[in-house]
Ligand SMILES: Cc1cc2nc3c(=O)[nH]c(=O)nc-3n(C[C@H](O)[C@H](O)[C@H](O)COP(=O)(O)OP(=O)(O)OC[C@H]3O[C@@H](n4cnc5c(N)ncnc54)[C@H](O)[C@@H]3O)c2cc1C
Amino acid sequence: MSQKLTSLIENLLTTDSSLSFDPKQLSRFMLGTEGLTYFEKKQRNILAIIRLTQSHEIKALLDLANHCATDEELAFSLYPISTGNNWGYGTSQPAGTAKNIILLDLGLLTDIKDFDSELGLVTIEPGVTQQQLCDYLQLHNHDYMVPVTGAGPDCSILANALERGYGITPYTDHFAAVNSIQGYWANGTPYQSAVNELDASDDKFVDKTFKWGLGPYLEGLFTQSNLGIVSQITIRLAKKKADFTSFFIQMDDDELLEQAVPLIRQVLQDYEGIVGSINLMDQRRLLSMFAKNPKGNDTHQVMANQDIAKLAKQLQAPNWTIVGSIYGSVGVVKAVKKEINRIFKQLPCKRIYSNSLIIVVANKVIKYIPSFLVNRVPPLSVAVEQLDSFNKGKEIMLGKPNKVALKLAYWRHKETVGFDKNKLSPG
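May I see the structure of the chain on its own, in the form predicted on its own?
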């Protein structure tokens, strides 16, 4: 990177923003879950990292990039990230293999700019994470749920929505919950909806409450694309209900899957808006969360059927698990739970609910079991870990982020045994 370009960029940045060439920082942002480092022709490179602290700097950098585009010495591309941790949708590794990419880190733009406690509309910048929004809602006693994902507490809400992310809380489609977007097109032109420009209210209430705006819907162009950079969104949050229960339906026969799928569809159609979403998990998915890789760490091999059978027997893992959630008043949850029981009684399966007596009692009993005893008795250790994962899964369904699903990304990692499961990071 030339000294001239360095000077041009540094002159645009405010005091707290920074431009870095530190190899250690660059290497950290080159980590990812895609496995691109194993392919020579897919190696990613970044010249530098720009960390912004003011959203207006985005336009200045885009203008500079466009100005330098025809100069071979100065030409560069910007690759924006929010936190770079939304694994499964891409990480902080650039999408392309060009040699002149500068990473634009928006993770320090963490302002929660506005919240409407009546409608559950929150306006946030790119760096606002699931955990930050959760803390904000708890601090101000707002009874709304964070649009969480299994990617963990350190992931950007804005970025997940722009990648059309999916969650297990009532608003499962996260981009569908986005009512308003502001940002900049790649040529540096600011973007805001036509309604925003016509809205004379101080808080832009009309723009934030009316998703579709006027004329062609342009905001979808910002999703899964490189057409622009989003500086803020307004997203609808689901309100916490008076009652809740999660359900786990376990089947020990693969032949039952064909019969189960129509029943899942029936539940989703009959109780839309009450049943949040349903996940269907096979045995391998469950085992990768609880068991050690039988092929050894850092071994990229698919588990053989005999390995699956052995681990499943040890951990009593069913062939298929149907996981869902019910939200509503006490009477509604009770009634829908009864209906789900009726529907799935057609199949030989085990049905477990998070508010069932066995789960409540198990949680109380385990509190009094000494940790040294848990660690010394393998079956007890497995039971405690499974119950902990069960409870953390329930937390996610209630809009509280955690790292219970992150172990999936480390199934084949050579150092997975030594990882603290509470400190896993997907980026």
The other form holds:
Amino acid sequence: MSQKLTSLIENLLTTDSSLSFDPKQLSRFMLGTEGLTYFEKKQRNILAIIRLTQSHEIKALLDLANHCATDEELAFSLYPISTGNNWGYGTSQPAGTAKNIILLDLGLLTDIKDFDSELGLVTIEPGVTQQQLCDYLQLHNHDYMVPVTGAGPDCSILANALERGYGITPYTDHFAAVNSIQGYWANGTPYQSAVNELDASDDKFVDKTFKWGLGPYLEGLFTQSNLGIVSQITIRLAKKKADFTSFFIQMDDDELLEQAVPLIRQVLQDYEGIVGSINLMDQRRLLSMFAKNPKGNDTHQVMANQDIAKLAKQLQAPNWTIVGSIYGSVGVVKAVKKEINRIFKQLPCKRIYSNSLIIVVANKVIKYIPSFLVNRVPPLSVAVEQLDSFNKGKEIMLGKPNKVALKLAYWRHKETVGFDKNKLSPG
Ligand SMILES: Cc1cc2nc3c(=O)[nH]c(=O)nc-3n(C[C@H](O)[C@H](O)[C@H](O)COP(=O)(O)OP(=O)(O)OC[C@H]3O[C@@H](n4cnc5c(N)ncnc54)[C@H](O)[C@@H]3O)c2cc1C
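Given the form predicted on its own above, produce the structure of the same protein in the form predicted together with this ligand.
Every chain and every other molecule in the complex is listed next, the one we just looked at coming first.
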């Protein structure tokens, strides 16, 4: 990067923001989970990384990029990341292969700017993670759920919404829950909705409550596009309900899938708004969370059906697992649980509910079993691990982030055995 461009950028950054070309730092952001490095034509490059501490610097940088665009020596592009954990979809690597891309890290913009406790509307900057929002809600005793995803505590809420991410709390479609966006188009023009401009109140309350605004809906252009950079969003959070149970329906016969899918659809249609979402998992998906890869962790080999059958027998993993959640008052949860039981009774399957006596008792008993015994008796350690994952799955459905799903990304990782499962980070 030229000295001239370096000074131009440094001159517009505030004291706590930084520009770095340190190869060690840059290489950390080139660690994708997608294997792009194996393809010559797909190699990504970054010139430098800028870490911002003030959101107004976004505009100054976009203006500079536009100003330099026609100068061969100075031209550069900006690729924004919020937390850069877009695992499986690029991680923090730029979407394009140009050689003059500067990564714009917005992860230090972590202000929770406003919270309306009556309506559950929260206004956040790009770097606010699932864990930070969770801590904030807990600290202030706000009974709302974080829109968590399987990607876990260290991921940005804003970036996941812009990616049109999906979760298993009641507001499953994360972009649908975005009521208002502020940011900048690529040419540096600031964006706020027409309602925001008309709204004379200090807190821009109308804008934050009314997703569709006036005239053509432009905010969708910010999603999965890199047409602009978003500096803050306001999202609706789902309120915690008085009661909850998750359900796990296990089927031991592949042939039952065809009959199960219409039943899942029926539950989602009949209990819309009460049953959050339903996950349908096959045996491979389940085993990758509990089993050790018998081919060895560094081997890129698809598992044969016999391997799967052997592992499934050892770990008592069903062919298909249907996982869902019921939210509501005590009476509603009880009634819908009964209905789901009735609907699935027509199939030979096992139905487990997180509020059933067996799970409640198992959780109590397991606390008293000494860990040396758990480690020495394999069936016991499997049972403990499965119960732990079951409980963590329940936490996610209740809007509390954790890393339980990240193990999925480590099935073929050579060092997977030694990893602390609470510190996983696939990138
Ligand atoms: C095991 C596992 C489970 C997962 N589970 C889920 C899941 O349940 N649901 C789900 O949706 N995803 C899931 N993911 C995918 C992904 O990891 C998440 O969506 C993650 O939240 C995205 O990373 P991020 O939030 O750090 O976004 P970033 O990497 O920061 O950004 C994502 C994209 O948005 C753009 N962007 C970021 N910030 C801005 C901004 N301010 N303005 C404009 N554009 C911006 C970036 O350029 C990038 O293209 C999972 C991944 C793994 C490995």
